[in-house]
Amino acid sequence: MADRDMAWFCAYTPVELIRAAGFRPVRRFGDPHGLEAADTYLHPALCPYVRACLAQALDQAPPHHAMFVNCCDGMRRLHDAWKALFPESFAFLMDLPRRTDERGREALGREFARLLGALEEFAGRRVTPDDLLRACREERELQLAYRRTVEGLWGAARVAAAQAAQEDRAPAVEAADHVSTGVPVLLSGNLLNPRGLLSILERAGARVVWADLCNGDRPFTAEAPVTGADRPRILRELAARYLERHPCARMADGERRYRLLVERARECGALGVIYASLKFCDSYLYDFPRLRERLRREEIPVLRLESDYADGHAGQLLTRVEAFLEMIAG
């Protein structure tokens, strides 16, 4: 990592604050094929994304500056291991409220202020309101560039472009990955490997028209720009923008999440929903029965799949996916 790179892992990470403090926010996606390297420090029955990120860090030279969000037990364990293994680097754990109402926005604004104070102390400089607004504009321009890039783009290529934007790289389209035909479906879940399960969906004949993933379209759903005359107002408004996004299954407002998913499926012309999540993710395991019931009432078919991130077994799912697509295509 470069000296000014700051790794992050959760889509609720306020990258604007990292950028305003003079660091380069770079989302890490880990090494899906090297999970065993992390097993000395993390239990094997833990989120494979978390283990993949630690495995990748163990193979990289310092510094290992990183920003964590207290969104699940796996992320807390990653933070604990990170601080023990890389004590010379910056590591901060930010709380994330589950509520998205006014009380949630106030709580998240206070956490943003706490994080900004820690970044200023580590960087040895004061962040001004102008620094914050500039960083917010840069992030918004990156989000708008992503939206322009993925117009007419589906599936693995769409998710790869989202990952590139989160890695602070220009979203690029690999023509070989671009699938323009197939049965339109909406993909919902936590985080998936674009080279793993997503490629199997495309082999089966699916065309993923919307990727409701934290490494897909979900982080790019905030609409309004951030404004404000002073630092507290800017932080409160930035907190509101993060909580206005399409929520993940970890957040409390499940009804809003289901309504947005149904609206998005109809808007995109999806004939069904493929619900795929990483192993050992309690939030998505508990979420699925309620979402399945909501989709049943809306007469939207759904298929449940599970990923171990490397997805070496994904070929075994091909027949199930093909049968589902044949059913919904009529």
Second form
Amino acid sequence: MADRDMAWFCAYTPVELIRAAGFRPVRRFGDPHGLEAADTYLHPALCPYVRACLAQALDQAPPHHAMFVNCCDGMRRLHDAWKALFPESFAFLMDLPRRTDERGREALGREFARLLGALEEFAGRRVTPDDLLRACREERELQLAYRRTVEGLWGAARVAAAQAAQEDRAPAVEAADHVSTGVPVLLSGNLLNPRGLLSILERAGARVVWADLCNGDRPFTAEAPVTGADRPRILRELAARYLERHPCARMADGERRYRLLVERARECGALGVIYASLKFCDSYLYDFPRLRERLRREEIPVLRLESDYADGHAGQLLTRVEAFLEMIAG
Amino acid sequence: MSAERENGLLEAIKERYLEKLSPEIFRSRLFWKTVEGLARSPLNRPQWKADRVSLSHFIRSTRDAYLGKAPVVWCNLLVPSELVHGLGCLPFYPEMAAAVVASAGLAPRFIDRAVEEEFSSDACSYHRCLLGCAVEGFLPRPDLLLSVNYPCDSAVLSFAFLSELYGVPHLVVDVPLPGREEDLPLLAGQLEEAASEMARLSGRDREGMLRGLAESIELSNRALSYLRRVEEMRKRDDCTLDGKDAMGNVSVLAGCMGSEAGVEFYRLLAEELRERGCRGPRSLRLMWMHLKPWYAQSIFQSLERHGARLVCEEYTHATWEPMDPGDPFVSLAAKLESHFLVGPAERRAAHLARLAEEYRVDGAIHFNHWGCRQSCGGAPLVKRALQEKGVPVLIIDGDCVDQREYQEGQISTRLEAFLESLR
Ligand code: SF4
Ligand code: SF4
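For the form predicted in complex with its partner chain instead of the form predicted alone, what are the coordinates?
Below is the whole assembly, all chains and molecules, this chain first.
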């Protein structure tokens, strides 16, 4: 990794702060095919994304500067293993409240300040309010650029574009990526491999019109730009923006999440929801029965799938997906 | 209820009621009269006098919860019980209930019920079991659900489901990461918010709330001083209290602090430990990490055969300092924050390394409970930290609640080999 690269993993990472301190925020997606390399440090019944990220880092040359979010047991354990393995690199564990109300905003704003302080110390430079606002503007530009890029893009191509934006590189979109056939569905879950399960969905004839994934559309849903005259206010506002986004299942406001999901499904003309999540992610394991109930009430059909991130066996799901699509298109 | 220790009693209850097991049974006064009668009868042969105290406390408060005698607040392991006792509410720890169900050998049926509800079998079986019990209507109805974001994600998430199931509010207390002392007031604010909600339920005004909390904190401090005595005595060579029994005290540590029963329990235990003295010869001293399979005894029999004793356990030791009854929320915030499971695993590793040192252990066993991301996830780090201190570690995979997942043969082979190597 380049000296200035700062790896990040959870979609609640305030990349603006990393940028403002002069680093390049690069989300890591790990090596989905080499999880076993992480076995000595992380139990095999932990989130495969987390294990893939550690496996990839073990294979790369230092430095391993990284910033972690205390969003779930799995991520916390990734931080623990990372810190033990790469003690020379920068590692910061940022707390993330579950509440998104006033108390949540206050807690997150303070946490942003702590992270910024740690980044400043590591970078050996002071970040001014102007630096912060500039970074927020840049990040917003990137988000808007993402939204423009994915117009008319579905499924795997859409998620690949989101990943490119999170990896801080320009997406390579081919003309062939713009296809308009298939049964429109909304995909909801944690994080999925665009070259794995997503391509199976496409083969089965699904057109994923919105990807409620943390490596999909979800992180690009904040609306208003960040303003503010001084550091505390800017950080608080930034915290509010993060908490306003379409929430991840680990947040406490399930009700809002379900409402947004239903609205989104209606808005983009999805005929059903495909709920797919990585194995061993408790946030999504416990969420499903509640969401299923809610979708049933709204008469939105749902299919549940699971992914091991590499998705070598996902072909076996083909018939189930086809049957579901046939049913909803029927 | 402290789990398998009252097995004779559990068997007697099962014998009478297993056929008729239904949610209504638990709401019948007759059932509770019978249970209380059995608990007083010779069928209940607790190993320690203190166990009688905790048992009758849990029977009484569980009965009251089913009969709706006071507002019922469901809590996960780390919710400080002082907060609930102090407000005149009944704390109910469903994770502990799952352990009781498991020790009665009844968990599979409820676990399967949760899986039918589409809770994945990759989720912690404490939670699948309690969710199955809840869906079937077997648990006392909550008036409020209160969860702390540690030790694990499971509680916060399954309580969110329960909140909808029962149509009652769910408050999540977010404990800040360690090293953020300036955030303790934020935590104290959340505890105060929860307390006000409970005061509303039990009809207390602010003054009554503060008085109740001052009392429960006093009681908790007294229990703590006895617990410290217990801990000192357990450090002796061949202390008579073995960890396989002491592990059940996790329910007392979680649920009785702030009640008279908590004080009485640790007072009696300290007294009896002193009276009974120690017995020789010096055995192999082991530490147990995470919790035990509540339904299985064989694992402990093989420890005994090898002359090994569990001298300390991860979950049954005090991690906090005496509190200030005049400043309940800040005190309880500090108690919560001091827990070794709050934050990175290095904190847990440090807690276990300290225990290993203070209790002079010869080896340590980590029970990897399937689906517990926090403990299994941290096990490799804990293992390394202990090994650096010269403490050999055995990690065994299993399930604390689901007896079908217990690989008897495999576990005993590995355990025997480990114990041999320590000799
Ligand atoms: S699934 Fe949620 S908590 Fe997990 S990395 Fe994504 S945004 Fe973060
Ligand atoms: S065993 Fe682990 S996952 Fe299950 S309730 Fe306990 S801490 Fe949580």
